[in-house]
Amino acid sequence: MDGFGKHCLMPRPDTASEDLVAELTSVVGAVHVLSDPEVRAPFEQDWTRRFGGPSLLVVRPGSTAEVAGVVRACASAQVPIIPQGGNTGLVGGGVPGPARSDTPAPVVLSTSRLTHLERVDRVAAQVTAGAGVPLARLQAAAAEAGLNFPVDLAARDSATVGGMVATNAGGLHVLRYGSMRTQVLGVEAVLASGEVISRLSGLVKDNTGYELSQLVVGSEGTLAIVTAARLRLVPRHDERVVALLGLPGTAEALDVLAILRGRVEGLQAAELFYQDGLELVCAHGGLAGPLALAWPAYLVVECAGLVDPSESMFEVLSELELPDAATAVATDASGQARLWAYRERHTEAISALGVPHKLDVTLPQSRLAEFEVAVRKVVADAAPDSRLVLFGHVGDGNLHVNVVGPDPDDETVDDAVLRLVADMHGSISAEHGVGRAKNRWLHLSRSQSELATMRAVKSALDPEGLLNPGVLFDTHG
């Protein structure tokens, strides 16, 4: 399996045997072993509809002990396991790959029943959440305790803690609080051997050797299956202001962002999109435009604090001398939601056009304006009949390149865009992960020494290649 140890998963005549089904049933109960093809189908395709493949079974364990039992049973039968959270991933990292004659169909291990959420520890500002807890539920629990969980995603109602840990999710507030890795104080996880590692004490200081929890964060289910996480919370900032600004282009958006960063406290989101994307969102959602005039680029910024930040925001906007037709500001919740909708509804509007090639990349902020111009030309050359929609988190250099038109299996435009990113010293994956979508391009962002080290870690923890084969590493490449 491409360097994952001397043992490889090989098809066995009894892979789909009744013995495995019986053993899994004894672990989780018959109702949680799903074999019907129609019932399995939603677990076998990712949100983009671009990635997926057949599974042998879908299993839904309800505890860490049951997860360990499932892993041991599959390991004994040499059947691979695909860990899956809310299945909101966009790179094929939580679904089976295409069927192969030399590899047995995998078991999808859904963490949807791992929904235990402990009481918030207000003193420590921490909480322990099961891998299947949806982000929105976690945020609500934190809010009830007068705190906030700082990672926020448009898929908050479906995305789960385990998936967010596994992919090191980013989202809207990385600018202020960092990605998921920053919020994780410890994890409980099941290794490929069926052994459990657990670090849920929440100790802020603990220098006792390797930090295994952080090793698991961002590993995309290839090293262990996360069953719970100890998470840090932050103060709840109910005073907030949101501004949507129309601007001549990306360079001007970056200039405004630099000024806001230095002048307005509590800046926690800075999002960029363009006129073509706005038109798509308005047509898809039946929305009126946010401003009286159309602009080439739009910047959405949000500031939040214990005291009202709107005065500072208005002061800076006044000094910028933007025309009235270029600004919309909201200090109330309904107005803020209205302005945010123009950015957050991009993903669903793009998906409505067809199956998108979603390329989530990071660039040095100083090169974002250059990249925007270059990527439009690269996509036009690689896929002349396609439709390109750009948007992203300009505050941390993360742009989402969405191309609709090429066949889902045609990777010409993917290759062109990711090589452009590498040439501009960026990363081929900012927050979605590598998954199956980008594993063949991982070498563009990681050196050979780094790749060898990563493979050595994988081989040490999962010598049989049981966990998520084909994700992160191109095992058949």
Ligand code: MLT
Given for the second form:
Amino acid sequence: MDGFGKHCLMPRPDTASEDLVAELTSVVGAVHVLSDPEVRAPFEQDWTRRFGGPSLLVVRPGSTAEVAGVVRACASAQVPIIPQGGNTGLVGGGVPGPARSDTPAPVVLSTSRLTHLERVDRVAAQVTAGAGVPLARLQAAAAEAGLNFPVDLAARDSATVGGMVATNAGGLHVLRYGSMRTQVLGVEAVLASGEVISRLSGLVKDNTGYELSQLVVGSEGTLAIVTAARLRLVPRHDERVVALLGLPGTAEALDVLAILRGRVEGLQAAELFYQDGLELVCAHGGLAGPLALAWPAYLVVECAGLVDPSESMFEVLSELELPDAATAVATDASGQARLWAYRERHTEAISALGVPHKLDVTLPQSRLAEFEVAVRKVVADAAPDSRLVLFGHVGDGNLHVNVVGPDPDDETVDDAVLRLVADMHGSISAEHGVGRAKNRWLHLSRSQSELATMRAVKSALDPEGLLNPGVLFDTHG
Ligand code: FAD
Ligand code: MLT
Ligand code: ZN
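Now that the form predicted on its own has been shown, please provide the structure of the form predicted together with the ligand.
Expanding to the full complex; the earlier chain stays at the top.
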């Protein structure tokens, strides 16, 4: 049992729930305490439809002080809290788990009202954003100030700053700018005790002990509730070129990537998908294919800078001597969006087939081609009648293994794929996090000493197991 397992919250009688409703109402106002099952329903199921469970209530605090009040009220009623942002997470971390007789139904704490966005500090190239600010709004504010927020992902209209901090979101530009962790200069967060830590000064240099903000990054709502973040911005690069290349396979895509890394300025995305995924996206979206011929693999690359990078891209592409039918290049925004759609629309197209088993993994880049062959065989053996769609961020070794067909509760294919990844010295979670989906396999990527240290941190910050029980650690396993 985990270090904090012995402190697991126990159910209380219904009168306690009534007291909690009254207490929460006094903190956030009646209109922001949602108890109607129909209103609660969208907060109780995740984006994939694979994970979810009943909540006691959904609450929507409007300030850091209100978040602290909600945390104190839930702590005193011994009711767990599930922090939730845009609910675009893909590992079930932002929704309740299945109902259990030995654990009270949790309160979902929605950050949808924490949408304060400060004016961009252009001198420091920084901005402070509330946890509930959607990524697209943050990106627009940065662009208006002549800067750029460098993390980008297809769920940009819904994914929030708080959720992205909590999951250490990656996305399309990790290759150039790193993941969310690299952009976070500090966070403001409410601890399980109801105390607030606030590290929003934006000081670039500050060596005064443990970096608490970075501890919260990637903690998936298990250590604290993020209420705001101070974020780094980078120059806005309006000169951009996008190329989509048809290739014989993964190994050739990696060869092209190696050449581009050394030869073009401002390489910021290198994304891979395969013919079956492209066909699925085209059928789902009613799109014509991008190239005159079909290819086994496709690489989408993007370069951006203050100076037009298209000349150097064309030069390198001509040296690669790819056939005409293997190359599409866009230098204008609408053409670029058209090429990106083939890659970005994979997630929705796969979901339209059924409830997917989504296994987001990283491999050493030198082993990606070998992994692609091996994972196809492993999936065919573990789930013979399933449909496998692979794609991902080849620029940072991250492949998304999507399997549709097995029952959502059948974990045979998850187990087989994650063990293969561990055998090949990869990580069972590249960017989506562990959530409820992968907590049983965390030991494949973390040593016993690391797990014990992580549990000690959890126990120190959340001794009662109030925040997101069942996420990251398998508390009931
Ligand atoms: P939620 O889903 O609400 O929550 C995610 C986790 O964070 C949960 O554990 C939750 O408890 C916790 N959490 C949320 N808010 C807070 C808070 N304020 N304080 C503490 N904990 C909190 N992810 C990538 O990394 N790269 C991608 O390229 C990418 N592309 C995507 C494309 C699509 C179409 C979709 C649907 C998802 C994609 N994702 C991607 C996954 C998802 O968008 C990210 O994980 C994102 O960071 C989740 O943000 P959210 O606000 O939706 O968080
Ligand atoms: C992506 O890269 O598009 C996302 O991580 C979403 C997914 O894995 O489906
Ligand atoms: Zn991704």
